[in-house]
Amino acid sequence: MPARAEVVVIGAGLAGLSVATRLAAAGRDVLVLEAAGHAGGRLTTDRVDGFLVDRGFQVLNTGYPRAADLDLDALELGWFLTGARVWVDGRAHRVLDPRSRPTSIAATATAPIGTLPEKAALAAFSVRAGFLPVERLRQAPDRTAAEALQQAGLGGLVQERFLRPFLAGVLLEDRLETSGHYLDLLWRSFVRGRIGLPARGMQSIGQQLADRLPEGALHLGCRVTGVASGLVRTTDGSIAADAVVVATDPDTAAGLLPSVTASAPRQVTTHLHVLPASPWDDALLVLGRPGGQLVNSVVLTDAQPRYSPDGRALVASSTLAPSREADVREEVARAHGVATGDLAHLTSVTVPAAQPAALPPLELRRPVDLGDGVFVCGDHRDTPSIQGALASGARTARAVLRHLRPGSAASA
């Protein structure tokens, strides 16, 4: 561990890696400290009995503008269809973006998720969010997602059967209290991009960024105990720096920087099961049913076969509240039309601080420069997403360069 670095970045999640790679590319001496044993932060992937298991059900949305920071081809993404499968009256119905499968137009138009005017309103909402300039989307007063959907003519059956359960799995809350402006940005990414899983798990996204750092710049297993202007204290000693960037989870950031108020109140529990084979012929999310515990369930290997070591199907099923596998097992089986005895429980993962909330009014681009050479970044400074983490990192890199050498931020 060096005694000094030009810039010390605390945290090797996507935000910290975004900062560090940009500063290194600008020729700055960067040191990245990470308490865990791997890069990637909340994007963590383990191997359980040969299966790839992400920390909760996570996916990469290529509609995020900052997805351009990644080498998507190198990730070898496997793709989900854009849409979801909905159970109504004992039958599964597909609701698909017709661009992903044009032959699905008739089935989607007749799916029992709402009236024809509601379906037309959903199409209009998608066009508006997907193609209007962002500045236009943000001109309207911010309100809750539930109120925004109601205003768009989407407050009836289409919300209860499709939009609410679909969005609950993304926002990790089912009351639709999230900012309507954030909903616009999120829906925009669904309209403009595709949803995929990397061949080596979600952790490989962070690892791809970490591999861009100079040799010796990343130090794993290093816990930071204190931060001050020009100084970082760790369990392995102190490091002097011209600039310090705290790029940790919100709670850790608030602990290191008393002026920062941030938290990640959203949580999720994901149960992983193995089936002998997939019961479906396409890669599509299955929405939870009204009154049940499941938010959604999906056969991951339908999109990314390399999550399985031997061709068996890997199923991920999520609940917003902590749950026991035994309590949701029957619900998982019903979601996929299989017998409970066909499901082999692999593991369950609860993520208590999965993501920050984004309540109205949405605070985009919260300050990252705290003064005296101390900076903070993370998705809690932008939006609670991979996009927010990467965008915050890019913004913080520019701020650090301005601090180190005024006028030098343009190249970051």
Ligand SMILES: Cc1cc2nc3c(=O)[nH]c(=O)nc-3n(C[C@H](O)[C@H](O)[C@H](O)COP(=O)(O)OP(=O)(O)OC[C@H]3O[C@@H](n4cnc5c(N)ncnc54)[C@H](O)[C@@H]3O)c2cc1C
The other form holds:
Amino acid sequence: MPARAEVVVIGAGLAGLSVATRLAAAGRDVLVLEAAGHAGGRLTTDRVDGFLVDRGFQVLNTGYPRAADLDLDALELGWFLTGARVWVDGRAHRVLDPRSRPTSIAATATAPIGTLPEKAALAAFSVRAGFLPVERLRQAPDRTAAEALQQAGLGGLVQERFLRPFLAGVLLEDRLETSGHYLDLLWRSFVRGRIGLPARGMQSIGQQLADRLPEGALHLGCRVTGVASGLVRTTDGSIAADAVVVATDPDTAAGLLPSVTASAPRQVTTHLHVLPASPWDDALLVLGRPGGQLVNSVVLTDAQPRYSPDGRALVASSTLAPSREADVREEVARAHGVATGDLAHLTSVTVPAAQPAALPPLELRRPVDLGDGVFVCGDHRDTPSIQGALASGARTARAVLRHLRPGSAASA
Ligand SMILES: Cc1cc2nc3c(=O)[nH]c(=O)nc-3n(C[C@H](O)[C@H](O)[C@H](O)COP(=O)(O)OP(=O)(O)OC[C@H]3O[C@@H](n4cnc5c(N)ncnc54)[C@H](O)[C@@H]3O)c2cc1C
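Requested next: the structure of the form predicted in complex with the named molecule (the form predicted alone having been shown above).
Zooming out: every chain and molecule, the one shown earlier first.
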């Protein structure tokens, strides 16, 4: 490892990789130090018995503005339909964005997920979030998602049967205490984009960015233990730098930088099962039932067959509270209308700090330039998502370039 670099970036998650690739492209000498043995951060994919297993159910939304930073074709995405399957009175009903399957309009219109006025309100909410300028969406004071939905006429049955369970799986909380402004941005990306899984797993998103770095710029298995202006201490020695970017998870960032307050309290447990074949004929999330432990369950291989080595179906089922496989197995079987005996348990994963909370008032662009050549970025600076991580990386790269350019003001 070199004794100095122009910029040291700590963490090779999407935020760190976004900063590093931009600085390298601008001709800067960048060194990325990553504690884990691979790039991608929270987007990690393991191989278990030949199946691709992401650490927690996650998807790429192509409606994120910063999806433009990725080579989507090279990711070979497999697609989910936008919407969900909802079980009511022993029957599964499809609730779909009519644009993703126009023939489903009648089924969605008659699905027992709310009154006709509520369904009209949901359509109006989607048009507003999807197409109003972002500044207009953020004009009204921020409040909780629950209050925002209530205000939009979506506080009744449609919230309980569809919106709350659907959003719980995305926000990793089911009280809808998340910022309404964040809900708008999230819903906007659902309206504007599609939901996909890369052929080589979610980790390949980070790997794609890492592959853009110059040779030797990424050091894996190197844990940073301390940061000061112009100096980074690691388990392998110290490195001098003109600029230091802390792009770790929120809790580690707060530990390395006393002026940063951040935490990632949202957790999720995901159980992976194998079925001989998918019981469904389309790729659609199944929502958990009221009173159950599951927030959702989905046959991943319906969207991305390459998650399976041999054509068998891979099912991911998530709970917000930590759970044991034995406790949710029956619920998983019922979600897909199969017998519990058909499900072979592959593995389970609990991610204790999956995402930072985005409570109102949403602080969209928290400062990234801490002064003295020290910078911080990550999803906790913007929004708890792939979009937030990439956007904060882009913002931080601009701030670092201003700092390195003599005579220019460093601020962001
Ligand atoms: C289960 C789960 C489901 C999710 N679902 C979605 C989803 O569907 N859609 C979506 O948009 N987002 C989702 N997210 C959120 C998204 O994955 C994150 O917001 C994003 O990946 C955060 O990227 P980051 O670069 O900010 O942080 P991280 O990915 O946490 O990267 C930080 C990096 O820093 C490294 N590091 C930490 N400490 C040190 C140290 N001391 N020295 C060196 N390196 C260190 C870590 O190893 C890591 O690689 C999900 C997250 C999880 C966990």
